[in-house]
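Here you get one chain, nothing else, as structure tokens; it is the form predicted on its own.
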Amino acid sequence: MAEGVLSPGVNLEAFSQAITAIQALRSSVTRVFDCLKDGMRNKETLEGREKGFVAAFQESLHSVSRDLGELERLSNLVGKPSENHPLHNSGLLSLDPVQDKTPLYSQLLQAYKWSNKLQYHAGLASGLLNQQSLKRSANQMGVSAKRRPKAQPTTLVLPPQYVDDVINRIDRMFPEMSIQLSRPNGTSAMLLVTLGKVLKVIVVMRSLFIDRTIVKGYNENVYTEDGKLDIWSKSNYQVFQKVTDHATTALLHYQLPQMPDVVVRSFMTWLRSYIKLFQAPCQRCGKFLQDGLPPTWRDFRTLEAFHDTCRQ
């Protein structure tokens, strides 16, 4: 009963005999090579040495053939394991014959190993942080929190007029860039930035904080059927999809909560560098096109143009 549970569909007795047959086969093969290594010895005449060598060699080959036949017979008796894999449904992915096209099982194992490493390192970091003494700060916060109310952030509730003034100043800074401001959903502003005849950018704002950007081509439609700015559909061109991804990265880079107007101005300065999207070569390889795309990356500090693979 236990054998059936451990190895359903497998004849364990034949499996044990097959292992013994493998060992016997290896011994027979070893004797063949020993016979070839020793050669013709222990005979006085040349004819006697040749006959002795041929006889020993034939006997060794017969032993190999016999042991190999026995192993093949036992392998047919072992049987096949059942389809109940220990990894349940994920174990079926390893049976895919086209691993190059669908390497799901290997990726799943890699993700599992990465998750274990992440958990291990997170535990180490937690132990190190718990060793740090924060009692003084905790006591001060505990005493003072009861006496004074928690300060509310003021940068999130800026008046709309202040936001309009900041956008207008930025619009006057860059002659190649035109900014149209609208508020279709109340106080939150939405910007339509047109950069020359290169591209258009839809910027969704919350007060002076940029929440989302969508970059499209100059000739692409940026409005929905009801006449509102389309903030969900992406560009039909891969080059502007790349620029949208880089713009999202730029939003994470330019972060200064206490001075949101500086953040917006810095982002617009970075965005203005795309005025020569199709004219500036890559600063590393010197080429205008790579895989059919121009340099879509702009350095956050120098604003130099790079291909996505050349910026590494």
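Positions refer to the first chain, counted from 1. These numbers were taken from a predicted model, which means no experiment stands behind them. For clarity, a rigid core is taken as the largest C-alpha set superposing within 1.5 Å between two forms. What changes on going to the form predicted in complex with its partner chain:
After superposition on the rigid core, the Cα atom of Ile19 is displaced by 2 Å or more between the two forms. In the core-superposed comparison between the two forms, the C-alpha atom of Gln119 has shifted by at least 2 angstroms. After superposition on the rigid core, the Cα of Arg31 moves by 2 Å or more between the two forms.
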Given for the second form:
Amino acid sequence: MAEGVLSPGVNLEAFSQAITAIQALRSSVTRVFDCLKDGMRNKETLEGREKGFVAAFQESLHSVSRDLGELERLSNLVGKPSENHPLHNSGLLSLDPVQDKTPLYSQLLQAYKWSNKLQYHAGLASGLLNQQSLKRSANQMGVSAKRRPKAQPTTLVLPPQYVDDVINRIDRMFPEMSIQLSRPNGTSAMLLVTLGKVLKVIVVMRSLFIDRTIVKGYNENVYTEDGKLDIWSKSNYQVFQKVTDHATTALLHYQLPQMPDVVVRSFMTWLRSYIKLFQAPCQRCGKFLQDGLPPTWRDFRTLEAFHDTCRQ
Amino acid sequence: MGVTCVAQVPVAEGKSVQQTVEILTRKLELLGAEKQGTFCVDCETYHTAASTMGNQGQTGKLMYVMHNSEYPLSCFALFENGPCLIADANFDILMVKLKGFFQNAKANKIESRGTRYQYCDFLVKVGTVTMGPSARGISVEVEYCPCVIANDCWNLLIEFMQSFMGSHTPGIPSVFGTKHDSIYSPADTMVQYMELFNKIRKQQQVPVAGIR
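Write the structure block of the form predicted in complex with its partner chain for the protein whose form predicted on its own appears above.
Below: every chain and molecule of the assembly, starting with the one above.
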């Protein structure tokens, strides 16, 4: 049996056996209902009728339980099905037979659960904090939250259509910014944002939460050799590596778990200020260059340009 | 490929071309620029052959065929104020075949050779311009690689050039004026080199003209 689990050939055979077992089970269940439907057959005595019926019923129930037992035995051989897994392709990790050496899948599940829980708690905390906040600006935030429909979805599972709508609206908001949405890996969206003729940004989303962003030059290649968006390699230019760092900081800054669409919009508004990356002098020192880099930092509130070292 | 500015730096008083180049490169190295090999830009001049000219009043146009070590597989052919053709490197062989229409003015061959420096996202090439055996001047090319729109980063380029060229920082190149918001291309760099070479040639031709 242990061999059967490990070797894929036998596993396939178990599959076909299991299908046969399912067929057998279905036919035996049908027989039970047939028997019930037919009721007692004509026999000389009432007692004989009852006896015959009970015996037939018992016999067909036995065969059902036998077939079910067989199916259960086979299903153990087949292993767990991975289709329609909520984690999509990462669910395939569960097929790795060497669980002890690579416990990736269980770790992944743990992380997923943890992240969901964190999201939930963060949502609760933010709701509480909004009610009793000290800052005036945050109060306004609370007011606008009340004006919004309460039905804003806060979980990680949002319909792709909703995400598309939000992104489309942002795309129309900024004429100098074009956003191209694609879903190469399941439901998670990837955005390619082109800002004027200055830079390109790859944004990896999980529903409406931004997971990762990479900034590259306008003339740099953002695709891998097989034509997919290259979400791993960094820019060749120091200035865009710096902007990537700042964009990651911005992701952590713009957090509002109850209104993920506002977060995306604020992030894009902030990102748009880089249209003047090479044209704006630093607001503190008044110069363009410091250590060979232009002012790469944009203030989160005022969107003013600063050098990395001038921003404090 | 970023935005590039090509400029001429005059030879310092009482110094040779070589010494002036050394002063420049030392400033760059003090700034923190790293040496990255050498570079070469050359330019050959072609006259349109007399036999092909129809009208009496028409003057022969000059065509320049240039190479740039930054684009080793390409060859650039330009007319003054005219179009620029970017071709494969074996365009030179084609020009030999076209001897009947374009004649190579061998004596006019001019080139700039020197060292290539990198500082952050800047590329700086300081070269000695030679025509025949003699050194005629100094060229400085500064490229800001991340940017593709010339007018966007001109202020930034100027600030960088001031840091090592001081009072010899050039004005805005004429090719920038016509670019507006279009993308800067390698051909624009070659046009700047062509203009620089023409300027240097003319500087030298004044005293030579009397001898001829």
